[in-house]
Every structure is written in structure tokens, then in C-alpha cells.
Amino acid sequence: MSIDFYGELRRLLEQIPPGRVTTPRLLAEALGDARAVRAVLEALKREEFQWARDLVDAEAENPYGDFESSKPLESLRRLQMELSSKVVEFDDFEEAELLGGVDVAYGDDMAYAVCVVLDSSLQVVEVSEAVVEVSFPYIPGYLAFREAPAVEEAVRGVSALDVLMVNGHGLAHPRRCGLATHVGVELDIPTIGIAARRLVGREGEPKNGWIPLIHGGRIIGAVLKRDGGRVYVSIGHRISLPTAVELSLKTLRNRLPEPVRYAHRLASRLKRRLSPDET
């Protein structure tokens, strides 16, 4: 499930009556989610939206708001608790010597997806590709609505593997449903999130290598320290907390873990050779 956001806001822009201005806040609460608001900005600026500019004024006063809307973000919040709730949080796989990682790159429109699958000594032993139009920004909280479509066309490229590093969250969200949650739930393989910053919790005290993360009164997630920086590492699906852990110290080398290192120069490799903004 996704939701064509720019005509969600087309639509909410066509309900200005003549004479009348919103703000980039009225138009994210009609989305459903405040946090939409830096969304809605940087949609105005497409070529798309430029009959719309003078209806938007961050200042107004007496704007409109008095729009009809199925405020289509709180459906898919209450997409991610659904999924959330289908979360296995123990090992459910017999080996892990065939791990994948996914990432994606952007140009204009498009998703660069790859997945790149690494046997036991760490090296490349299959590549998938995917290229997907992507119709939703990037809001924080929701990158999986943005993300999925092209990563699980990635996935199911490859011919196998044991466990998915994703570059992005799983249970360190603040719906328990991060990309690599959204992701090990539909596809229905084991997943671990890898990211390189924090959404939400905070550090408790070191134990075995590794910091824990705390949200709402639960370890969500874990810390690694590499290099002077972080990496966050938590269940995605169809894993343990400790699992997730040990496989991602096993394969980091840099600054994230191989899986994911590769798939995101690959990624990037990608939007170079077929994305107009490169040529």
C-alpha cells in the first residue's frame, strides 16, 4: 500500500476557494501528519505545482483549512502498527551464510534499487537490479512508503539468500516499523535495519560490545561504535536483537556492514550509468 502524495496535494489545492491562501502546515494536518510540512514545501517547488505557489503562504492570515480529506497518512500509519504486530523477533532461519543488503539512490523521479548478495567470505556472489518511479517525498517516520516499492523489486531479483541487511530502520522507529520492518514483513524473509543515524531512543549503558537503544521503556535497537562514528543496528523481522548484533559486527569493515556498503555503491554506481542527471 502507497499513496500518490502529489495528487493527495493536488487535491487539497484545488479546495482553495478564489481569494483565499493556506500554509504548508493546514495542507500537512489535511495529509495527516504535521511532519509533512517540509514535504509539502519542496513539492511546491516542482514544475508541477507552480499554478499553486501563490495559494500557499506560511504567513497568512486567516488561511483556509477547512478541507475535505482521508488524511491518507494516518492510513498509512495504521499500515505500519498492522505490520508491527506481525514482527517475529527470533531467529527463523536455519543458517546465515548467504547475506543480502539493499540500497537506493534517487534521481528526479526514479529509485535506483540494488541487492547484492555476499557469501560467507564476504564476497559478491549475485547482483539484482531494480528501477522504479517513485511518487512519494521523503518524511520522516514514512521512508518506507518511499522506498519499498523499489527495494522489494531488488530482492526479489536475487535468486537466494539467508538474511537482508536494509539501509534503514526496523524496529528503531517510532511505530516499530521501520523500512527493514516494512520490508521482512511483506517479503516475509528475515531482515535487519543498518542505519547511519538515529530516528528515535536514546543510549543506554555498553554491554558486549554494543550500546543499547531504549524507547519507550524497551531495548529497540543497538549502537555500534566504528571509526569515531554510529551505526544503529535493530530487528527487522525474523531475527534476534543479539543476531542482528553479531552479524553486523562479523561484516563491518567500514562504515556500515558489507552487505550494505556494497549495495549502496552499487546503487549509486547505478543512478550514475541511467539517470538523465548524470549523463
Contents of the next structure:
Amino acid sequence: MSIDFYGELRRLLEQIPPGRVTTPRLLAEALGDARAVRAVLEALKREEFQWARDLVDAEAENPYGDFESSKPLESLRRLQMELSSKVVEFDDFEEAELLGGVDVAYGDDMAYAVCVVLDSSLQVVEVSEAVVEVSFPYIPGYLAFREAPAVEEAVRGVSALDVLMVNGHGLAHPRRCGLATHVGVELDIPTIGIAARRLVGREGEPKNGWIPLIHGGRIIGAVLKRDGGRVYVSIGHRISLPTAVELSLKTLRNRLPEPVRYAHRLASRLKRRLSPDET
DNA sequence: GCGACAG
DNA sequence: ATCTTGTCGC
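Same protein, different form: I have the form predicted on its own, so give me the form predicted in complex with the DNA.
Below: every chain and molecule of the assembly, starting with the one above.
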């Protein structure tokens, strides 16, 4: 389930009375979350919204904000809370020999996803690709509604895999439902969230080789330091944090664990290979 | 009030 | 994430 983001935005713009103007923030709030302001701004640059160019002005004097809206982003938040309630936070798998990694690259309105499977010696044993049209923008906290469709299709393409590393957070999310958790619960497979940057949480006191990421009074993930950079690891689904950290450290050769790093490179290549040439 | 903000 | 020139470092 998702929502027609651009369609909802269009419906709001059509409500603006003749002569009136609104602000990006009021539109984002009408959509259900002020954090979608950037996404609204980006959407307005699209060809399909040029007709409404002059209807939005951040500095508007008396902006129109009396929108009739179902606030679609609110229902997406409810869905996330529902999914997060199903997360299994202990190791629920036989072995962790085949490690999967998945990532997505973007080009225009297309998502190029790649799921790679590595064996215990980090050798590639299988690769699965998926190209899907994307119709949902990037909004902090709602990444899964943009990426999950492509990610899930790529993952469904592999024949075997024990644990999947997803490029994005798992429980280290405001509603404990980042991309890794979203995908893990929907596909019912063990997943780990691997992210290069923080979404929520603060760093606690270093423990056993890792730094706890704290949010809402609990440990939601681990911060691993590697050289100058750091990587954020969190439970996605059907795995414990200690094991998620263990597998991450075991495959950490660079800034990101190998499965995710490899998937990232393959997704980038897939995009360059299939994206339409201009010249 | 201003800023934060996975990919 | 993507766009995108020149520039710094191994």
C-alpha cells in the first residue's frame, strides 16, 4: 500500500481559490507532515506542476491554507507503526552463510535496484536486478514508500539468501520502521539496516566495540567507526542487534559492509547501462 | 524561531 | 540520491 503523492498534491493545488496563493509548508501539512516541505518544493519543479507555479510562494502575505485533505502521509505513518509492531528482534534463522545486499540508484523517474548474494568468503554467488518506475518522492522517514517496491522485486529475484543487508535504516527510525524493517516484515526475511548517515538518535557511551544509538529511551541501533567515517547498523527484522553488528563487522572492508557496498556499485552500473542516452 | 532530515 | 568543475591525495 502507498499513496498517489503527486495526485494528492495536485488535488490540493486545485483547491486554491482564484487570486489566492499558498505556501510549501501549508501544502506539506495538508499532505500530513511538515517534513515533506522539501519534497513539495521539488515536486513543483516538475513539468506536470508548472501550471501551478505562481500559486505557491513561501513568502505569501495571506496564504491560503484551508485545504480539504485526508492527510495521506498520516495513514502511511499508521502503516509503519503496524509493520514495526511485527518486528522480531532475535535471531530467527538457521545460518548466516549467504549474505544479501540490496541498493537502489535513480535516474529520472526510474529506480534501478540490485540485490547481490555473497558467500561466507564474500564471493558473489548471485545477482538480481529490477527496474521500476517511481512515483513517490524522497521524504525523510518515508523512504520505504519510494524504494521498497524496487527493492522487493530485486530481492524476490534471488533463489537463496540467509540474511539481507539493506541500504537504509531498520529500527533506527522515528517510528521504528525504516526501509530494512519495512522490507523485512513484508517479505518475512531476516534483514539488517545499514546506513551511512543518521536519521534519528544520539550516540551513547561506547560499549563492546560499538556505540549505541539511543532514541526514545532505548537502544535503536549501533554506530560502527571505520577510519574517519561511521556506519549505522540496526535491526531490520528477525535478527538481534549483537548479531547484526557481528555480521556487519565481519563484512566491513570499507565504509560500508561488502554486501551493501557491492549492491550499490551494481545498481549504479545498472542505471548507467539502462538509463536513456540524451545524445 | 531555526534547524534537523536514511536514499 | 542526483547534478557537476575543478581540485586534493594516495
